[in-house]
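One chain follows as structure tokens, the form predicted alone.
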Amino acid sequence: MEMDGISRVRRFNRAVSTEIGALDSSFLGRGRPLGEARVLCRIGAKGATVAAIRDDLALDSGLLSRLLRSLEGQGLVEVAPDPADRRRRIARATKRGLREVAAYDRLSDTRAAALLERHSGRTWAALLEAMDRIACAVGAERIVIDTADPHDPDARQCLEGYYGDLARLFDTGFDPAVSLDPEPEALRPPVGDFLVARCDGMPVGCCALKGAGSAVGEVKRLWVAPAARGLGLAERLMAAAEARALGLGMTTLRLDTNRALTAAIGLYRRTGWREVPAFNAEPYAHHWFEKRIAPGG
């Protein structure tokens, strides 16, 4: 009998909880359960506010307090008021705690490597792709969009993904050297910006805002990683770009796109962009759009 969706999710949950040792009373053999280990590793070398730990790990305040007290009792963590704002508390790992974090990292790397060694070739790649997709799906609410420099490694990784997708989708292929690729200076404040979306630290999307110090700007290089597609991230990136454009004094945005990008074209039309005559000589463009973003406009 074919398993239904709920049964398949529960089967997956059982497999993962067994693989990662979630059921072990001593996670990775270090003498404490998974919950304590996760909190300790989240604190890490830099320390963290108690509020940030609670939000990042989605923990109840009472449970987090008990976990922190246990870690303090083991001499692994110290919790004290933040000198800059005594209403907040900061947790920091002790020297012993840092040694435990390093040990967890080594053991976790070893276990991950052992899992990958059981697979090879295309199976190995498919496994990682599935893991990325699941991580994004369950962590969709934690995807954050921040400003990045266009030369930042995460920004470059997104752009490489974008260029690769276009090369596969366009009838003529895609060469960034032929395209009207914007100069990095046009994508930096105070004239423009570059936005990167991250899911638990992994870059999963980008959107560039090209400016020249005028009231008109361009949206460029909208891309979402395959693992994060279907989560509404492209629309979030476009909304973030519009909000940033307003903050930079822009009142009108433009963009160009290729006819092969049907999903993107549908998004633009659905979110208030109108098609206009060509405003540039982009060799890969078939459609040009414009949108007034001024308040009340």
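Condition change, the form predicted alone to the form predicted together with a further copy of the same chain:
Partners and other molecules have been left off, which leaves just the chain.
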């Protein structure tokens, strides 16, 4: 059997649907029908409006209503009108409800751990990487870019990935101590910013904007996680950084880069950046770029 893309997808489907079924079966096993369990977990600790639950779980209005009544009857959920619009109603888990949600959570964790345990040492990392890649590909349209503090754990995780990549790619290796490392203050509002891209909560890329309170800013630390490459995320991060730079009052952006980062260099050239003479003494840089971003510039 020659395996083309389609049969490989279908084989994947077949293989995973059993696994997924097992993971989802954590929604059973507490003596509650699937529908109720799903609604309860969707409400979770934060609560949710009835409409939000209906949309997320694709439930009929009447059916959801009944499921909520049943959960109320079990003392797991309380539904109250939204003070902002008293037609709308907000469902919240009670103390007991929260305990149930936590129990479901533990069940899911156990199943996930069991899946991992079946795969000893060596395979783990590769397996998780493959899972990340698929989750990113499937959830590509859900990737969101947000401002974050450069010391935020997600930002740190991205930076670790970034430094790791540089150390691997640069023919000289990479030592952050040797590089021109910007002060964290330069990467925070009001002078600069730090953007993190997340896919379903997992950090998958970053881009820093270094400012000095002037009209010239600098783009630093553009990075995309291996699992999220090929989805056009670098472009999106750069576009977000430019938009943010405008918001911070910058009119010109600069950046420096190493010759090993060919994909990034290609991106810069493609998106309106102009190569310029060195504007700093960054020891790892071989190319310097500039882009005027002010509207009508």
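Take the two forms, superpose them, and find the largest set of C-alpha atoms that agree within 1.5 Å; that set is the rigid core. What you are looking at is a predicted structure, and each value in this text was computed from that prediction instead of being measured. Numbering follows the first chain given and starts at 1.
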Core fit, then A58 C-alpha moves 2 Å or more between these two forms = yes
Under a superposition restricted to the rigid core, does R86 display a Cα displacement of 2 angstroms or more between these two forms?
-> yes
Cα displacement of D256 between these two forms reaching 2 Å, rigid core superposed | no
Core-aligned Cα shift of A15 between these two forms, given in Å = 2.8
